[in-house]
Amino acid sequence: MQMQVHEEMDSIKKGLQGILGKNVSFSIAMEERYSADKSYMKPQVPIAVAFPSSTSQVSRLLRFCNRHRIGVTARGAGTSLTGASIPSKGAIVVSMEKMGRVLEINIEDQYVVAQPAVVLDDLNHRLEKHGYFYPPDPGSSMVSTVGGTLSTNAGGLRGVMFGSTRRWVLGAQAVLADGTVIETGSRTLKLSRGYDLTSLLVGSEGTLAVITKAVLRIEPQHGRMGSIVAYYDRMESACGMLRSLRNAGMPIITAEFIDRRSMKYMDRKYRGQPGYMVIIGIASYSASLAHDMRLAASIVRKSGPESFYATTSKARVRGELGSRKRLFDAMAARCRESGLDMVIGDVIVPPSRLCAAVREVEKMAGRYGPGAAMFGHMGEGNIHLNIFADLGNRKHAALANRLLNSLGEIAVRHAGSISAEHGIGLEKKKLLREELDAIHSSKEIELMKGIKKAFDPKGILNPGKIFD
């Protein structure tokens, strides 16, 4: 039996090397590096790590793996928070990092064509020279890639104005499990030609195909941006303020909330403030920004904050948004120093239900011993509950799991969902089924499995993610 396994591995090794040459690794150190992602889920060492540099290589690689029934997990920057980037046992990781070119920038038709390893912030630095930008803006935009964000339908800090990634994908080049290359969508802003396969691929977490190229919509930059930072004792006052800003027609591009526990992990100037910090970004044109900021500040003042300030300084605006973006990593680093793990919840409710949901989450989390902190995208009703736990301790692990499940129940009870922008991965498979059962739509799982079977009959693409 052992000899047979060695012979099979030798055959796989020769096959992969025949396709990729030196761009495939069987090094234990390399395999361990690609065995985990940013989630707390248990790592799984792959049998090899492949680094294709072209769609043709991806096609040949998948054809080989499909023939030999080898699982394949495509990977971008590995920033998944639900275990979506962790390979299954006996699978290979296909790292897309050698496919990181911007292939076309078309300003007149308002799109870019990018390979999957293009980092979002790098893409926007290039677009900035043309007066344009790509709106999806996850907290990890400094490292997260086009392919990874398409895989999970990522959201982010600009979601209140621009929504999530799916809205910004016009088309894709993708390789199916049997090596077939397909081109979905188009380079046009409208298209109606049957089933929307592009939207189906976005958010599929690499379970249907490997995306090798994306056509992305871009937007003209707003002339300028201002921000308001306000502190409230009560979440209800903060929600009322945001509702008033919306009713006044304010061009809100960012609306974030951060609770007192979370503020402890931010820059020193934010610590020790009452209750909740709210960051509001106003995107406007140069001629109207001063007027918009005066009106916004007046509305914030009337909402009764403990304190607030407004700024149009580009450096301060970027600094505030940067502090918010660094918050997750700061929390994770502090947890590691304390010997704890961090489980991050990602649920969403309608914005009108946010305050009620936050109150329920606070009450529930207050009974949790090891500690938890909350922040989120207030404009969309997206709550991130960060749970601190020693997952090696059975009691801690059980409590954290119970808290995560209760968070999902609260979201569904308030007409929301157990996942807003992080996807399902390994972590939320059970929660997904429970949500669909709760809304009497369990048939969706069977439909998803049917779609998976049509795209990937042998089940080699990112096995075990979304559902078993």
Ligand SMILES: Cc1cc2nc3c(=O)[nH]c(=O)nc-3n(C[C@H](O)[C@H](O)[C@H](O)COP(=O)(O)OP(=O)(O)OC[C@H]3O[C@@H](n4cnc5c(N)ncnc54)[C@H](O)[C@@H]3O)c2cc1C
Given for the second form:
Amino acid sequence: MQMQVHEEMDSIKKGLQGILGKNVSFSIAMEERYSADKSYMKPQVPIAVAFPSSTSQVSRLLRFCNRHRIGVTARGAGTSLTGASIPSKGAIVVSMEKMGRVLEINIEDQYVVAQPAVVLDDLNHRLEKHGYFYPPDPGSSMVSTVGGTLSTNAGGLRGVMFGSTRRWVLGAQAVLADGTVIETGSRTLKLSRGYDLTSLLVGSEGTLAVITKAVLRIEPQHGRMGSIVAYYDRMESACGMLRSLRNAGMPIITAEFIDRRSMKYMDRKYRGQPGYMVIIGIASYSASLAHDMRLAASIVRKSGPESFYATTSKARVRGELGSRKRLFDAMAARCRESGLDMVIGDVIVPPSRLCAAVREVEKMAGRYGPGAAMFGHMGEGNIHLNIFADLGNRKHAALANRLLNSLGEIAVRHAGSISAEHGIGLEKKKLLREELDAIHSSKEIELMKGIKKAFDPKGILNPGKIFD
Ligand SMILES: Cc1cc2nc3c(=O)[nH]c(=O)nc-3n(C[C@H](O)[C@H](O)[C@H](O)COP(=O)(O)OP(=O)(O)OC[C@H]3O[C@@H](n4cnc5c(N)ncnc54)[C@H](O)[C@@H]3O)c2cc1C
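Having seen the form predicted on its own, could you give me the form predicted together with the named molecule?
Below is the entire complex, every chain and molecule, led by the chain shown above.
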């Protein structure tokens, strides 16, 4: 039996090396590096890590894996928070890191063509020179990749104005499980050509195909940006302020809230008064920024904050957003120092229900001993509840899990969803089923499974994610 396993592994090794040459690793150290993501889910060591450098290599690799029924988990930067980039047992990780080039910047037609490992911040630095930018902006933009963000339909700090990634993908090149290469979508700003397979690939968490190229829509940069940081005692006042800004037609590009517990992990100068911190970004054309900021500041003043300030200094605006982007890592690091794990909840409700939902979440989290802290993309009604827990301790783990479930229930009760932008991965399979049951749409899982079967009949692509 042992002998047979060795022989099998040897033949897999030879096959992979035949396709990838030196671009495949079987070293334990390397395999361990690719066994986990940024979630708290249990790591799984892959049997190999492949580093293809072209679409044709990905195609040959998948054909081989399909023939031998070897699971394949594509990987960008590995920042998934739901375990989506953790391989299944006996699978290989396909790291896209050697496919990291921007292939075309077409300003006239407003798109770029990028390989999957292009990092979002790098793409935006390249576009800055042309006066353009690519809007999706997750907190992990300094490392997360085009392939990973497409596959999770990532949102982020500009979601209130620009929505999630799906809106910005015009087309993709993708390799199916049997090695077939498809080109979905187009390079045009509109398309009405039957089923929209590009949109289907977005958010599919590597379960339908491996994306090897993406055509992304880009936007002209707004002239300038200003921000307002306000501190409120009551979430109701903060929500009222945002509603008034919206009604006044303010160009709000960012609207984040950070609760008292989370504020402790912001850079020192932003730690403020009790209650809630709100960061509002206003993006205007240069000529109108001063006017927009005056109007926004007067609306904020009327909403009764404990204190607030407004700025148009580029450095200060960057500083505030940077501190917000570092919040998750700062919190996770502090948890680790105290020997705890951090479970991050990601739910969404319609903006009009945000206040009521936050109140319920606070009440529930207040009863949870080890502590939890909340922040979120307020403009879209997106709440992140960060639950501190010693997951090695059964009792703690069960409590944290119960809290996560209750968070989902609150969101669904408020006409929202258990997942806003982090996907389903390994973590939320049960919650997905429960949400669909609750809204009387369980049939959707069957339809999703049918789609999966059409793309990947042998089930080799990122097995065990979204559903079993
Ligand atoms: C500090 C921090 C802040 C974050 N903030 C946000 C936020 O504000 N908004 C948000 O939406 N998310 C956020 N996230 C979650 C995460 O960064 C995003 O989900 C991001 O989209 C993942 O990108 P990645 O390159 O790391 O992908 P990975 O984690 O490597 O992969 C994610 C999924 O995509 C699949 N995949 C990767 N590449 C390909 C490919 N080429 N083809 C097919 N499938 C592929 C993987 O198999 C996996 O299922 C944050 C995470 C961290 C750690």
